[in-house]
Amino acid sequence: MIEIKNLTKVFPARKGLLGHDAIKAVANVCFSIPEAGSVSFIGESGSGKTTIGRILAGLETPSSGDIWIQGVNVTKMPQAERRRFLRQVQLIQQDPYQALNPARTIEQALGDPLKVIARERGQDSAWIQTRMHDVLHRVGIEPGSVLNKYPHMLSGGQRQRIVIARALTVDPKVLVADEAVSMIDVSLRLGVLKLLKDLREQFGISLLFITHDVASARYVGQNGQLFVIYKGMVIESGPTDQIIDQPYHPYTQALLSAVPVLKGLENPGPDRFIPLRGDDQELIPDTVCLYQPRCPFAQTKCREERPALQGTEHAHACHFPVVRRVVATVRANEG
């Protein structure tokens, strides 16, 4: 349904700062999101994954590349037409505390986008109320308990559900969930993740899930595709479970290795600890491997030639790929 080809985003250097170069936040990223499908992007902060989501949601303009939605290249459209077309893609913000206007009630927050849709469809205020109740029920909230309240009167989990409900008011085909559970209490995260999973399975809404949490990506992105991104480039991609169980790239292995092991309940993988060394933030030449300054397995070739993304179902960008099992497994009952 959605196909991204060679997506690139370059942010210009800030004026007045000598020695600062333009920043390539996203570099030649390609992926597709099928109908009712799931694609997850994982990586450290600053890797470019949020920029990809913002571009897809129409909040950033790509420097180059193409976005195809239902066979239409939206990057070739006039801006106003492109904005209307990209309404099919809705962003779920990371911070539910800032995503809602504190001076407006939940009814007003949901009603504003519905008024626009109602005008376009020739509907009346009764339709707006019906639609408002419908989207709230979809996200597991009783309308009467929240419509007359302000955001500060709700819990973090309720606010994030309201943010999701607001995204649903325009009948999106794709939800872009950018760290959608990172700002809410741990005890409430599973409920929101299950909601995203249910929206995909029950209503056929596709999902672009952006996270640094591998476990969340595995849960929400079941039977989907996982992309590991580093400094704006995809360095490994493939079926979610396959990437997690059989990672090729040392960076992927380091991310998975950082997941804590439940002592007494899980057995660490045979190659459990792959260190994630500190990033010196230096610019890496285009002719070498991006990850080699931090890679414990780097060899001479890594410092002389940048590896290309190779492979079809399970792709990786590494000169010396070795599968290492780093994820923990449930410990068998010994008693």
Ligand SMILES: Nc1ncnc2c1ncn2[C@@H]1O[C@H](COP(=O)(O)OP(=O)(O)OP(=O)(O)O)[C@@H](O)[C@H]1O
Contents of the next structure:
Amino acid sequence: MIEIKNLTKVFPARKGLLGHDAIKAVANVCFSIPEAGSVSFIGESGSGKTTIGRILAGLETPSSGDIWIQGVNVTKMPQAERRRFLRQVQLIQQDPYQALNPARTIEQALGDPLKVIARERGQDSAWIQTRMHDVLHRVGIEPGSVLNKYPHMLSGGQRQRIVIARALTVDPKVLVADEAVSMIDVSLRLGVLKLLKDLREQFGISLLFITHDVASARYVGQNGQLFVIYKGMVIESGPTDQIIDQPYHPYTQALLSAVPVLKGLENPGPDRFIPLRGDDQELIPDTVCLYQPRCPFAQTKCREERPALQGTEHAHACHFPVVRRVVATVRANEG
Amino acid sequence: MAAEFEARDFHARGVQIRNLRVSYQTPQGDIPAVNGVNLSIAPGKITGIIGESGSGKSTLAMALMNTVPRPGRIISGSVVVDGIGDMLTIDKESRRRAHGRHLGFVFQASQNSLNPLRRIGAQVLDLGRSHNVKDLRALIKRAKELLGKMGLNADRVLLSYQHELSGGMRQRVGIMFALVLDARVVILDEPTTALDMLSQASVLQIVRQIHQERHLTTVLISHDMGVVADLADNVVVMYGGELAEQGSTEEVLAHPLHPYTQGLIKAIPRISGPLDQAVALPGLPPDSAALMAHGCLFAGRCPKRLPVCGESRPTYESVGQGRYVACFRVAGHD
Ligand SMILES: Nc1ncnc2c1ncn2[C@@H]1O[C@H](COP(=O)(O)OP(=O)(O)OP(=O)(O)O)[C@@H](O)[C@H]1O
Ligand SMILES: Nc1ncnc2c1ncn2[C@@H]1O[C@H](COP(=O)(O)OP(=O)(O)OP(=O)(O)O)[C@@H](O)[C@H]1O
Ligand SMILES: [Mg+2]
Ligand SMILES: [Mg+2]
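So that was the form predicted on its own. Now I'd like the form predicted together with the named molecule, please.
Next comes the full complex, this chain leading.
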């Protein structure tokens, strides 16, 4: 069980041509992932998704807030201990091409972390071999077909499976999958998504799934929670399918409207609208709704007061929440 | 205003590709990246080209412009653009003039096609000079008009270097370059890959709008069926350097004929509907051995395989109403 409370990350001001102010990349984010549970984060580029994942994996320190993992407050630990403890959290990044060293075979790529663990646990090389075969089987790969190969000889989907297998060598409790399928061909995506779902169900691994493709969040397992994040703040959260079917926040509705409609198979949602993608860099004062400058439904109150996240099961931060059906529906003729 | 911009012709231009073959020469042998492609690109329509990574989409697009880089080589075929002629045989100078002026091209990962050391505005002027545009002020005006239409602050963008622009802004700048000389045929190679959903939706909306306003012929290349399905009028499915199927988007999606197309559509993660309807496509794209073999390129992955599929390759046949397919299972082959 993981609990994140009031997580905030401020990146200091950068001196440069455009003279950046300090960036609040993550602001007061709270969520929890039960054992074998999943939480997905969606939001546009720059909304803070990766920063949350990196903090959880111990690659970035939060400015404030607490991270509890199985009853232990990680943020209070000394750095070296924290680093060891956070090995339970493994990060899988977007690009399976960069994640693997092109000059090392798959056997070497998996052997390196296993040797470290074997030394710690006083195990021998037979144990390493067994374990290597075990993690490859878990990701659905026949060891004999890949061990002697180099990364460039594998498909994107296979490579991402190897990256996941490498993460599994340390028996993680949590996987953070940051855009883990977005660079893989669509034909292979579903297989990797199903693998993540199986790892949850079979091995009790918890999943933090970061994506800008909302549809893929549905496939890492039902009963998952979806968090919509905008400029570092959670603006809507709840069960994945409920948010897709009944989104309250205009920003969530914009993200869902942006999902392409499959002509011939789907009908566009009756309330779908063409979302605006501002390139707005300007700072928005704390006293107004963050989304109000881009919101097609903004009213006076939105320019006077910042809405708080309200509700429990399905929460939203909007003064004028209205459910809009923006998602495409399947045509009857499909089958 | 220069006459060259006023005299816009509004006749959309088609492109006829015949028996096109392109291969890359590598130490491991020749890779037939585009292998005997026959395709008519309808004037005034958006044609989507879809296929897995390595299926030859970018190579086909570059061959269309006759700009295949080494070690690639166009081995045979013709690419006739209405009003210009065969891109593969016209002289160098006419070809150079055709680029930009008649054919606009946005490269895959468009960031790489911009010069990192020159401001965007200066690059617009470079482009104009290289095409002997007399009225450079009018050209800048048109660039601003296009950028503005795409929701960008035109003055700021023209003064920027590429590294000062976000990925979504660069894609839009790439589209501006493709259109600023008033090209009539526009080829977009993965214009939204690596963009987030909102930037993608806005780029697609811009393409749709400009396509209509200017009566363009647009070729949209993507590995994402969603993007093609949302935008394109017609879709062409590529597999292993060959065409597997084509037709109107609605028809192909609702009634795919080729087992590969069927598998591809089933494998799309969907935003609504039952989860178990989506099934991953098993197997891998053809390797070089499969490309050289006699049988159907898809036979190794095909759930509907017949004995004949391992022996010879099905030809790409018309099955009526603008639909073509290369499959022994489909009528027209027996
Ligand atoms: N090391 C850093 N120094 C300064 N600013 C940073 C740093 N890392 C991230 N940021 C800023 O923090 C914000 C959130 O970035 P983050 O990478 O978490 O977004 P994201 O939601 O993952 O975006 P994407 O979808 O593009 O991956 C952005 O404004 C980004 O520019
Ligand atoms: N410069 C090159 N040298 C050797 N082979 C190449 C070269 N460029 C492409 N190829 C090969 O040609 C084939 C087609 O490549 P192409 O880039 O056209 O595919 P694509 O469909 O555009 O793929 P993607 O979706 O990854 O962009 C592939 O097998 C590729 O490996
Ligand atoms: Mg990120
Ligand atoms: Mg390509």
